[in-house]
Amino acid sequence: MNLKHLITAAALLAASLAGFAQSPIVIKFSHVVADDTPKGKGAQKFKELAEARSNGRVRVEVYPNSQLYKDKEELEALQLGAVQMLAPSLSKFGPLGAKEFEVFDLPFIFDNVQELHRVMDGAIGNRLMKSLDSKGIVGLAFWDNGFKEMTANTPLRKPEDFRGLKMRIQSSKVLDAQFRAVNANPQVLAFSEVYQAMQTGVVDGSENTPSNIFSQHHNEVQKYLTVSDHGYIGYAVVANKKFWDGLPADIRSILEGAMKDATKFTTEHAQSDNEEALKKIAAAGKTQIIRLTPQERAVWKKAMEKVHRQMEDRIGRDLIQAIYKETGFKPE
């Protein structure tokens, strides 16, 4: 080969290898619920502000529905790589042998958002995020989606409503038992089989955020929703450590301020997306809304409080004490 051809094929070399270093790096963003809930709209803000900060070296891919994985096989799929990032339900980390992430499944633990964000927000979250590593697993922020409500084909208004009815769970240890705490019998469904398990009547109800039960269109299969705040539905978003890890600095530094704004982003428009989901849910008609008053609320909280010391031992006491100390919850 002469000299022309060893400077035409260096440079033909050097521009591949200029392609290959330009190509961007793609992050898949798997998730399970509809693109107008909290999550769906955190993600498209992540993508929007990544794509944007890093001048096209970032692409993010987001996959919403359980288009790419159901409940129980998207952290498989984070930990072997075949998804870059995840917003799991913290139910979710349980099975994953994180226990103490079941102590946002307690129901009442919190009364309001301002106690549920001095959790997350300090020395308990940042406690809980770090025990994800030995998992393969980085945790990069909470989202809020909001409390839950009682949805069912009967009306909910005490305790004794729920004996024998068949209510759908995540997989969640403290969820079983704060169903079997009122009699009812708890059902682990995937979140993309509810509708037809509540159309078909596999299961009687559920308990949900109204963001989740509009979008998903359970109110059409649900004849009363009980407003009760009992329990709390948040995410934690998460990325495969390995590939996380690996990134250019740059690139990792230009995704955390990305995370960091999409996050406030997520919290600033969770409550009023649940207050707006509410609204629809009552003006399409098929759902008679039932409004606990404080006092049966009260009646509702002693019955499922119990839950509270029958989990120490899996969650970990000094955890929930922890979080009582924080919010000033004082047990009956």
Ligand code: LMR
Second form
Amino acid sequence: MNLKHLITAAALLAASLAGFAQSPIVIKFSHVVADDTPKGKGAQKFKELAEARSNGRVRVEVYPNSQLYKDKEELEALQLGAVQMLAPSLSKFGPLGAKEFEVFDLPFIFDNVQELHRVMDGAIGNRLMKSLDSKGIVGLAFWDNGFKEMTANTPLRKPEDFRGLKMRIQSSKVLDAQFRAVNANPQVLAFSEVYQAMQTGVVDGSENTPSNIFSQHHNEVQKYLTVSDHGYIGYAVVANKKFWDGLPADIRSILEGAMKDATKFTTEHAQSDNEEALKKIAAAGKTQIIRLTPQERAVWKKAMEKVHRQMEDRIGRDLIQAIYKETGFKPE
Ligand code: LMR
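Hand over the structure of the form predicted in complex with this ligand; the form predicted on its own is what we had up.
Now the full complex is given, and it begins with the chain already shown.
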């Protein structure tokens, strides 16, 4: 090799090393809801902050609306490392063996977001997140969506109104018990399949937050929505543990900061996003909005709260009692 060749080879090697050094760390962040929802916006905010603060050393690719994976598959994909980040709802961790997460599904256990945050952001939330480590997952943050409302094609005012209805649920045994408590037939379905199931009559109704209902057009195929606020949908933002632990320390700390601020952003906007969505559902005019009186709501609570005791064996009596202590929950 003459000198000219040697110089060319050295230049090529330098260029390829520089290219290698510059190629960004790619985070595939998959989720099942629309961009225009609390989770969708949180994921976009995280992307924006992570990319800007890392000066392009990190690229976050957000895949919304079950584009890549549906509910169950996305958790498998995360564990296998096919995607690096997700934010499944807390109701979807049971099938992984993290049954304690279903405590957040207990009907009427939280009266407001403040109570919920005392639990999530305190020792209980911390312990639940840590329990994911053994499953190859690292818990990064809790994100809010909001309180759930009931929808159906028949009006739901009294517990008896649920009798015999096929109600779509997420994969949580607590939600299954909640609907059985009022003699409905719960059916687990992936989020992406709910609209069609409603349209074709595979299910009669469901429960979800206004932002999810409106962005998936459920209101176009459900005649009634009862503002019941009987339960809550929130998320655990999680990453593949091997990926996360293997990140350069400076990048991991930038991402932790971006997550902290994206979480703050989500907390600040989730409630108003849901209020807005409820107004849009009403304005769209296809769904009649039913508002329960405090007395009617108390009757629902009484009918459903037996689920708390039924689920003690699954979730742990101590955990349920610890939440009662934190929130001041009183049985009807
Ligand atoms: C659902 O499956 O109903 C929701 O939890 C979807 C989501 O991620 O908000």
